[in-house]
Amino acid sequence: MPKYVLVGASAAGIGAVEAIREIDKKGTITIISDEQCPQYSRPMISDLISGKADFGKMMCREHEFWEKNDVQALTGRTAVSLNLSEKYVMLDKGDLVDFEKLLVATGGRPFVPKIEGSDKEGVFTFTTLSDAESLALKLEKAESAVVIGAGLIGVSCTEALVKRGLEVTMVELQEKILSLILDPTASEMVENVIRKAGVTIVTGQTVKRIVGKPENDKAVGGAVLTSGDQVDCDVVIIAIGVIPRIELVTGTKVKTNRGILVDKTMRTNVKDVYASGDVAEAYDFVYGENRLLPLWPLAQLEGKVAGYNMAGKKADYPGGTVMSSLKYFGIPVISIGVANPKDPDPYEILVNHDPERSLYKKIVLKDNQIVGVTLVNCIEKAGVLFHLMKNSVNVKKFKQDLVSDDFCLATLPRSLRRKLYPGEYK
């Protein structure tokens, strides 16, 4: 019976695995994964797509990552069922997996809309590896693209497709693009950038059929938004966000919301079995509650607390964030916690914006503490805003200089710098 086993070997997985074998060097530990080839960089998909980057450069860890750490790999395999009671995972063949203790790495799934056509050829998501190197193949011969969706998600894939000279719309159902992130002057800096790159968007829409070709209907040939409008393309690619694939503990006594709740050492409240990663809701330390937080960092640092305290070391989930830091079509942007309240109370807003210089500032502060932070086209000063933040600084006596041109780590009061940064400042 293997000790360990992991469902899921992405970020959460692997940084499972790593911190196990720092305890346990001899417990067999068994991953089973539905990619053949799970250990490489989902962020980097879209390097992939636009030919920035090819597979080698995507691999997080070596191929011989799991031989390296004694893991017996059961890639291109589907975990259909769970028994608890009996302490196994089915497989999709009906062979059964014993286990001592079980993480849950699953991850989320894109979502798909019910579309009218979205079963032609020539509609993607946008999420896995497999989607990526079907829709290469596509792009060959494509010449223009509708993406449905305008987040992180849509514009990273809108930018790759750009990249590959294809003539892009971008539809979204919001009236900004990155409406979870950005606020509506940060929204509007971006999509600028976005348009003078040729790109059409369309908010305040979304596509309600797809329709073929005039030679060949199985084929994407255009999109129908919701207004009546067609856009003619050869591509759709459905790029809204990602659900996470609970299917695995529905109907256990594993308890659930949107996500798979845990406490702060990764666990489930079924003993012995735990969750990581974008299907896991972890702790937000800005929020002060469990929420679900899809990024890569955090997965792989769930996932190694999580692998800690299977092999028995104890240790806690210090908390997350939202976090974004994306450059695409060339300006920089970040965005941290609660960046775009839709209440201003009890929130105070503080902001700097040059548009001549197309800088934007903006930080949240909640009892004169940081909780959000947006910051475009200057973004070097993040550190250290993003380490106020997570120390739950009082920064009452020097928040106007918080959105100064001047900030920086010296204009901190030196006894802050002193708790903040021991090793530098004595």
Ligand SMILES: Cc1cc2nc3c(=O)[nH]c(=O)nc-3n(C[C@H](O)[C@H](O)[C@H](O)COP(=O)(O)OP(=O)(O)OC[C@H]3O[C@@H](n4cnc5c(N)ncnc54)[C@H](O)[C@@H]3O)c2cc1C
The other form holds:
Amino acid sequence: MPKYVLVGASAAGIGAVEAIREIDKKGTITIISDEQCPQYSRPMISDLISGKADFGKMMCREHEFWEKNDVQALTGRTAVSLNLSEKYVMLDKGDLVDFEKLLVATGGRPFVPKIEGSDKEGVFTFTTLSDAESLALKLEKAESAVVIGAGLIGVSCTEALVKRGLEVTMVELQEKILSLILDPTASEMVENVIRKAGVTIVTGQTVKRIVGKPENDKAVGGAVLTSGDQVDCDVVIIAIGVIPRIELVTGTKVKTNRGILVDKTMRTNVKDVYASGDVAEAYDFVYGENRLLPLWPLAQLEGKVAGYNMAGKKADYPGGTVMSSLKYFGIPVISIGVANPKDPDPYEILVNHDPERSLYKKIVLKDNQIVGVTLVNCIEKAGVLFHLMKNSVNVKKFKQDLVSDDFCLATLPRSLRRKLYPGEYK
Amino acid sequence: MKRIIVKEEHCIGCGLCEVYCTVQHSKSKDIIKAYNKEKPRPTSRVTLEVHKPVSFAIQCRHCEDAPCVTACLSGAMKKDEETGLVTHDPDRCIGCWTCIMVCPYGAIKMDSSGKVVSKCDLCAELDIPACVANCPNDALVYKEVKK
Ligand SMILES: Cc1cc2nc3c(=O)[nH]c(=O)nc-3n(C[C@H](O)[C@H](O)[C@H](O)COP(=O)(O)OP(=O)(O)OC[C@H]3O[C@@H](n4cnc5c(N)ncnc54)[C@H](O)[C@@H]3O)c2cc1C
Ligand code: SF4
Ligand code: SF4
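Following the display of the form predicted on its own, present the structure of the form predicted together with the ligand.
Full complex below, order starting with the chain above.
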């Protein structure tokens, strides 16, 4: 009976458990997580802060998920080292867990830059449930906050704080917010909405020092920006990004770059050792190379592919790409692939921008294939575009229609629809 | 397993499928009340897609290997092992639109409340889904398909 051991029980770990159990009902599965309650949805920690979700609603699987799938869940336990030749994982108390197939799904940890004063009480990161719980406690007495970083996590945290009634200043080093996923036009549309909600946005700057309160230097009292200006606040949240937690495989034969390197089956260079999720560098079909893509849907899919292969069913990861959907501050945005090509040369860009209705559609083409999609306030057909993108469809004949207001499945030529959606539309 | 089959050459673009889907998913189940009284107006889960002269209705295909289920951030989208249906639980949904991004058919809509998504449930409580039953031209057919 195969012994599966999974380290990390979040998106990738859950995806792997479901896939393994689809194929193998008997093999023993042990999952190790240093968190107490693993099966929660990380993206939902902002809903816990805003009060939109309670603990129960945050579970992305039922409470009995592990029992139902006959998984031994070692929660609150850390895997500290690996022995690949003797095939075991060592845990924090020195106990050993043998494996036949191992999945490293250890995700990422928040990147925390060195900032003077970051040891003060009231400085938080925003990645885990326990981060959110301690922040929520602190917020009972806080009135204002500085959020460092205006990427996806920073924006989600900011929205939650605004809903809690805090006065928030968002500080971003780049000239635009969400600059990794949005072009300047889309970024500005989102920025306007966030400002309207009362948030102060400071771009092109960072926090160089965190200072204490006049009456208590140990507690956060303000953040000093690069310009020298000080923003008074009760809490500082560092939301700059995550870095892969590769420490478990560091020093072993498992090859890493910034993340763990994997092939299309999610296997590392070592037999029987797999990696998935934020910790892995998986295939990006737009860039044609493996890279870090810390996103929930991809982590689940990668975990699923690893799970199938671990259980003996051949499966290839189809590849993912940067793909973000944003709901924050009531402005729906979807951005997939190349949002903002620096060198416009090999690309063709199609745009439909209607400021009056606050609509924006942009498609980036390369050799008549879609490589980038940005949609603001008109997201419902995003999946059709993504499907064309994944299937490298030549869109030359109907490219102008891609950005039209009424683009939909019916826009596609019939022959193409039949090819792309076999079995439908007889 | 019964599924809705779309016959585009029979579709005349009348939009009755949307009307009856809206009514079926309204509180009152009454056409006038559903359209004129309920606020926000209930969302039709089927969409009449038009690109003249082509038109057809599209609703969730209940995919075998459903991308929306794998992508869902909250666990609101689920595959029912027994019926094979892809179900959506609006109480768990956080309206993150991730499923919209990955549905190859564009079959998921933002609910008219703007807070969650909405998609075809094959009218679980009816023998024949409302859109199929009310299509005047048999452009939608409900029939057994192989798994
Ligand atoms: C606030 C926030 C909002 C987000 N919003 C979105 C969004 O809208 N859309 C989106 O696609 N993505 C979003 N993400 C990203 C998404 O949450 C991640 O991509 C996803 O959680 C990755 O899953 P994972 O399983 O790879 O790793 P993780 O979720 O990082 O989980 C890894 C688990 O392994 C545990 N672990 C690590 N090392 C060890 C060890 N040695 N021993 C034991 N346990 C260990 C960790 O504690 C953790 O529980 C968001 C993230 C955050 C924080
Ligand atoms: S919503 Fe879309 S992806 Fe999900 S099952 Fe239905 S058709 Fe498939
Ligand atoms: S919008 Fe709702 S159903 Fe869709 S992915 Fe988000 S939580 Fe899941």
